[in-house]
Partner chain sequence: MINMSETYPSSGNVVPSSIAQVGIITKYTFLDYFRSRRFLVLAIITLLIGFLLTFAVGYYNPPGFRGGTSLNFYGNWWGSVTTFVVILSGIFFGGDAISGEFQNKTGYFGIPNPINRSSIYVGKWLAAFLASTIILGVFTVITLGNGIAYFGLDIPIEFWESVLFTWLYLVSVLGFTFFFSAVFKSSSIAILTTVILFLFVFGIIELVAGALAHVEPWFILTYGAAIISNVFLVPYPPHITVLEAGPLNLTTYTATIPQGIAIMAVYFIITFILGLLLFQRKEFT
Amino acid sequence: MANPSLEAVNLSKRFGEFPAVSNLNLKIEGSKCVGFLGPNGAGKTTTLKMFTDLIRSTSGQALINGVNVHTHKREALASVGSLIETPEIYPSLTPREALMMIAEIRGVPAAERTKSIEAAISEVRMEKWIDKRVGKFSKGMKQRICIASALLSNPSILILDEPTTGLDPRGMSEVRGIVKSLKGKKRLIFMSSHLLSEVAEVCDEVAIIDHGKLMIYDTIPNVTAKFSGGENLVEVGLNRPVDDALLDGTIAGLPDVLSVKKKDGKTLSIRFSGDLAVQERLLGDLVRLNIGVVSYKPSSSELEDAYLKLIKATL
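Isolated chain model, in the form predicted on its own, this chain only:
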């Protein structure tokens, strides 16, 4: 199968005289997680609803795998799982019962429903709760079941609308962990959010929208570099504290490294100059130093700075 893709072509939506989305042109292709960022009212949910044909565009096209969602809805959405806004589940049902009903509505063959439900429940790590009443679940648990409902047909594309909204810190962490695990399944995940730290932690690329218009779409390192004079900042998690002499000498002396600071005993903040190729080489250099690297991610503060500069320019 070709790479999954989502494409907006001059996509617009007006509510009366209000332009919710204006001539949006955006093409996302391949297996990755793309964060869809913007302030409240920027047009994120409206865009996702047009991609799932929950609302019709005023003009332009929403294409999924090259197929127009509005004119060929069934074909376009056959490979899509979505979670828009905050769906609810009947509290008297168990996850198995609720998902069986959804599987039937979506046309999952009867012989495959049980297997599909158990596979989806496994992906959201709710196997122990599959036959418990949903009414007793926390918000985070309910949200995981809703994500499972989007996975029933084993889709190649997932559209998620602020999946952690309204959850407590534990629920947010659980859902983020599930989204990260879904990235390894050859899927294209398009996830709206207004949480910059969440996008920096989970996503590979970011599209920023404001006043219904696309401001930028690129990898997170490229977005942050654009607004920081070509510099990038990564946070490196370690399994053990690093010696100051190694920090100030060897690590600070790596090619293209501009500065190294300790955020805490086991987290380094490294500023460097360059693109993704430089970031890849830097990770390799750090691993070869055998300092116990266990995580490596763009700094959320850098994305926040870029976001605020970009949004401020549109006010």
The other form holds:
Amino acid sequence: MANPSLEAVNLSKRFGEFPAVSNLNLKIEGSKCVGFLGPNGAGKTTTLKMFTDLIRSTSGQALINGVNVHTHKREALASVGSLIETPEIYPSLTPREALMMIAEIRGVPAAERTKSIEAAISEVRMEKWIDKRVGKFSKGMKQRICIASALLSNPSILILDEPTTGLDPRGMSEVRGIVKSLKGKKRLIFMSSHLLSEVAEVCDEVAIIDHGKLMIYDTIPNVTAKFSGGENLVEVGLNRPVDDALLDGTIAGLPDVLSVKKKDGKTLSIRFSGDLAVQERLLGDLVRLNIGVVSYKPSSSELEDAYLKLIKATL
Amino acid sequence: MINMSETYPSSGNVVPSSIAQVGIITKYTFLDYFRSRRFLVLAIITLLIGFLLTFAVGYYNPPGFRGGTSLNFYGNWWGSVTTFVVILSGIFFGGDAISGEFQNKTGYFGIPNPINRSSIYVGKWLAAFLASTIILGVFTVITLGNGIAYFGLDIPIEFWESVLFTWLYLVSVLGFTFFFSAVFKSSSIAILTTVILFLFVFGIIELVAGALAHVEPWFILTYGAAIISNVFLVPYPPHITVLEAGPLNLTTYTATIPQGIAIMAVYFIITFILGLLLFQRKEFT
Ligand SMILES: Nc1ncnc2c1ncn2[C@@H]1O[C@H](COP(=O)(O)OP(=O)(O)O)[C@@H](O)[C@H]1O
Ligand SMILES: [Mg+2]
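Pass me the form predicted together with the partner chain as well; I've looked at the form predicted on its own already.
The complete assembly is shown below, putting the previous chain first.
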């Protein structure tokens, strides 16, 4: 099978005169997680609804694997699991029954249904509730069931609209864990969020939307680099304190490194110029120095700045 | 955490045909009717109506029931309350069928799946039709039980005709309630509109059109549905009756049997298609 893909072609949606989404052109393809980031009211949900037949576009097209969602819905959504806003499930049904309906609609083979439903339910840790009626569930519990329903039939594309909203902090981190565990294996995840930290934690790439317009779509380090004048910041966690001589001499002298700061004894913050390739090479350089590198991640405060700059620019 | 990709390869999934998906929707809508006690409540109401009639006829022996012919008996029994049972069924099973998907946000769960909206509409309609048919069946059995108790196996052919017409009426009423539930996003407004229309508006228009304006109300569903009780009348009432009361001319129209069938069928076809188109265009916002 070809790479899973989602594509918006001049996609627009107006509510009356109000342009909720304007001329969105975006193609995401391959096995990765793409964050759809934007402040509240940016047009994220509106966009995702056009990809799932909940609303029609005013103009333009939403394509999934090259198939138009509006004109060929069954084909386009055949291998898509989704969660848009906070759906309700028929309150008189149990999660098992509600998921069985979805499994049947999606064509999960009869022999596998029970197993895949139970696997999906245990993925969201709702095993205890699988045969209780949904009517009495809290919002967070229903959200979990809906996530399980999105996972049924092991879809190659997942469209998730702010999947962590409405959950308590533990639930949020659990759901992020689930999304992370679903990455790879020829699966494309398109997840909207208004939380920058969430996108930075879970996703490989980010598409930023504001006032219905796409601002930028790139890998997270590239986005950060673009808005910091080609400079990037990584945080390096160490197993043991590093001495200052090494810090100011060897590490500061590595290629592309602009400056090195010690945040505390075991955390360094390294500013460098360059893209992902440089970031990758730098990690290798550091590891070869044998200074006990145990973690390495782009600084989220840097992305935060980039994000705020972008959002401000459209005000 | 379980790695779903390894446990269950997706290669085995083949989205079922639209017809099969209609069946799936019907099945789970039906399950919901039973679970939510909707079906049970209407069944109890129907049994109650049946038992009240049984008791009233058995105990008070009002004229036109036990004393007359079996044709009279079935006409008065069936003609008196079946249309009420039909409208109740329409409201119970059709009133919020589509509006509920919007108002309760259950549509967000089902719609984003590889299934056409028309399959959902048809599947839900069939579930409502099946459930109402069972309710109507219950009332038919109660009617027959009484009829056989009083008149033995002398069941007039007109009764079976009337049952068939009632069934057709049910089809058109469900087409209608589904249409209204697709028009409004609020279930209570959809139900209220249906009730007002069937209990008041249709009757008033029929009266005004026929008696005062001398226009045959062929465009009113209940005018056509009158064949359900009229079929018991021998001879069948004339199509037009003019009652001359001094200066006032009161005209009464009676739908002929083919007319009644046509009115109900057309009502169903038009409301069903319109409701389906509305649902397909409606947005979840
Ligand atoms: N049904 C609607 N009618 C009018 N405006 C709407 C409707 N739905 C959404 N909007 C507007 O469209 C914009 C985008 O909304 P939405 O896509 O829900 O944003 P997000 O999901 O990014 O928070 C918002 O300004 C919102 O007020
Ligand atoms: Mg939103």
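Positions refer to the first chain, counted from 1. By rigid core we mean the largest C-alpha set that fits within 1.5 Å across both forms. This is a predicted model, so every value here is computed, not measured.
Superposition of the core reveals a Cα shift of less than 2 Å for P163 between the two forms. Comparing the forms between the two forms, the C-alpha position of G292 differs by 2 angstroms or more, with the core used for superposition. In the core-superposed comparison between the two forms, C33 has its Cα shifted by less than 2 Å.
For E104, the displacement of the CA atom between the two forms, after superposition on the rigid core, amounts to 2.9 Å.
Core superposition gives P241 a CA displacement of 5.5 Å between the two forms.
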